[in-house]
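Okay, so here's just one chain, in structure tokens, the form predicted alone.
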Amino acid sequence: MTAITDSLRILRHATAFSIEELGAIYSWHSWAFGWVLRVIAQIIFYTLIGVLVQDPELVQFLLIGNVTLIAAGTAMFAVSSTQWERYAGTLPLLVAAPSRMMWVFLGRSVHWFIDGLATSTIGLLVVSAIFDVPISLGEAMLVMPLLLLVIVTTYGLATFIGAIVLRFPDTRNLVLNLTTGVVAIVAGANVPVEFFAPPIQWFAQIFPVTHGIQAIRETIDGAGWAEIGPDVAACAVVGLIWITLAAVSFERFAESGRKDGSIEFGD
């Protein structure tokens, strides 16, 4: 019981630190008039393809897909923020500490939850109004928990990649951009997953956002839980697998550092 209590305490402090860090990354005006406007512009850019071909269904398809990509993409920033411990010089202390370092890393980037949910929800409401897509406030409220699910499960993928990239910190942005680019292509945001060859369709299933996008589209279309449930469950299960792999990777990284002393201050 003591070990569980200590782990929860570490996770709580890491989460509190993360939320404080969000205030250091953005001021309210840089977030609202910088980041959020940039997000809205990105969603509008892709949604305009549907307007160009004069297909209202495609407009909604692209809108929902890219709103969900924003949620997932924000969670993917954890790949980079995981590396900040190394650059801050605190990584050797975390490795040397008697507790499991995975609790620190699973909590230290959760500020992206807040950012991702807020920006994707605002993007959905604003861009749907701009293009007159029939999404009511009630439907948006139903979508918000699904967007949060996408964020949390994608965070599992991001922290796993972050754990791997801890060994090669200079590659963090390259790996982040490659991963988000692949997700944007295969996850069904801009073209249906069924468009691709079967091997690519199977590959797309390893990304939580693939299942989340489908669940959100079904929700907007008025589907019941019987139709939405399998996609929600698949999203949650895939995310849990990634979080488990992330926890194992952090522990192996710590064990390796303790054995050979390869992690130095300022690395």
Given for the second form:
Amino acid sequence: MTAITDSLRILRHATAFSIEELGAIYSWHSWAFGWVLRVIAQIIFYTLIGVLVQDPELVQFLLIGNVTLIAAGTAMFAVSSTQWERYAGTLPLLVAAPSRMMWVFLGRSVHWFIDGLATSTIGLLVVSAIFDVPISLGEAMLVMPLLLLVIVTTYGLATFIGAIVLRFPDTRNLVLNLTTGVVAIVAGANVPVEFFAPPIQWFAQIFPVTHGIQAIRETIDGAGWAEIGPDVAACAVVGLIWITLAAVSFERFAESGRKDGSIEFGD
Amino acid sequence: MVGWRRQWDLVLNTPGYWTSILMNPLFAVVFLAIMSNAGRDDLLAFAVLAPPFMTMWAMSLLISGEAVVRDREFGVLEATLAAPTPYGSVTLGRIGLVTTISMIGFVESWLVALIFFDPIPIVHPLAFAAGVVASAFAMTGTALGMSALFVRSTQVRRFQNAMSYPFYVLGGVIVPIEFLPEWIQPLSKVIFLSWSTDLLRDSLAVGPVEGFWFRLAMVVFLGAAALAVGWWAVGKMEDRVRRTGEVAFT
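In place of the form predicted alone, output the structure of the form predicted together with its partner chain.
Every component of the complex follows; first up is the chain already shown.
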């Protein structure tokens, strides 16, 4: 019981730290006039291709796909923010501490949940208005929980990658960008998953966002829970697997560090 | 030359510089797949041209900011500014090298089209080559202009983050600016990317490249204007910090 209470306390502190960190990354105006504008421009960039092709259905397809990619992409920033612990010089202290390291790392990047949900929702509302895509406020409200699901489950993947990349911190942005790039190809955001050969379609299933995009498209199309439910469940299960793998990876990293003293103080 | 050598070492040892080069084929697959899936093979040339411009822009933007950030972090910004060689020429050398390396994006993009989709013929090779060289020059000039902005800011990375996609949209990187609202098109016209991308798209199309010399001149002119502003601004900044001794946090 004490172990559970202790773990939750650590998770709570890590989460509180994470939210404080968001304030250090952005001021409200650098977020609104820098980051949010950039995100809106990114969604416009892809959605415009539908206008170029002169296909209204493609406009909506690219809009939904790229809004969801923004949500997932923001969660993927956890790959980088996991490494910040190393740059802050606190990683060896976490390894030396008696508690499990995973609680710190699972909590220390949750600020991306707030950022990802806010930017993707604003992006959906603003860009759908610009391109006259008929998405009502009500539909956007229905989509929000699904965007949050995509963020949380992708966060599992990102923290797993973050745990691996802890051994190679200089590659953090490279790995983050390449993963996001691969997801943009295979996850059904820009072309249907079926566009690719079957092995690539199977590969796409390992990304929570593949299932999340499908669920969001079905929601916008007015599908019932019988259709949306399996995709939501698949998204949640895949995310849970990644979170479990992340937790195991952090523990293995800590164990190997304690054994051979290979974790140095910052860079 | 010193700038080139220093930057070459940095490029080799910093994974961040390879990111855009490695992302280029992924962007190419995305754009080519969208056009192909929509049954618009006539737009494959648009798809193949966009990633190299994104690579060039991203890498040049990275170096124009990163040169300042790294120099500031390593404490060499002050020493470089104190040296008799103009800071602008050192920075220009470094940006020039990175822009040149970024040209590999054109090769990558064409290879992706060739291997996974359809080969994209270069219908007007001379116009294409002239357009690429002029674009590289304009990019170098623009990046120097940006570094003048960055050198005065401690928020470089935030600027860099915010300056990608807005410029890809305004610069007509994949969708020509005619598809943007009319009121915003004059703004696009002062961004060299809009002239470059249009010119290169036409060099891949069957039919004459209309107004070739004027459009090429516009790319060079906008690049030269940005270069002049950047050179002047960096010089002014150099004079000021030499007088006041303030540099690290200005």
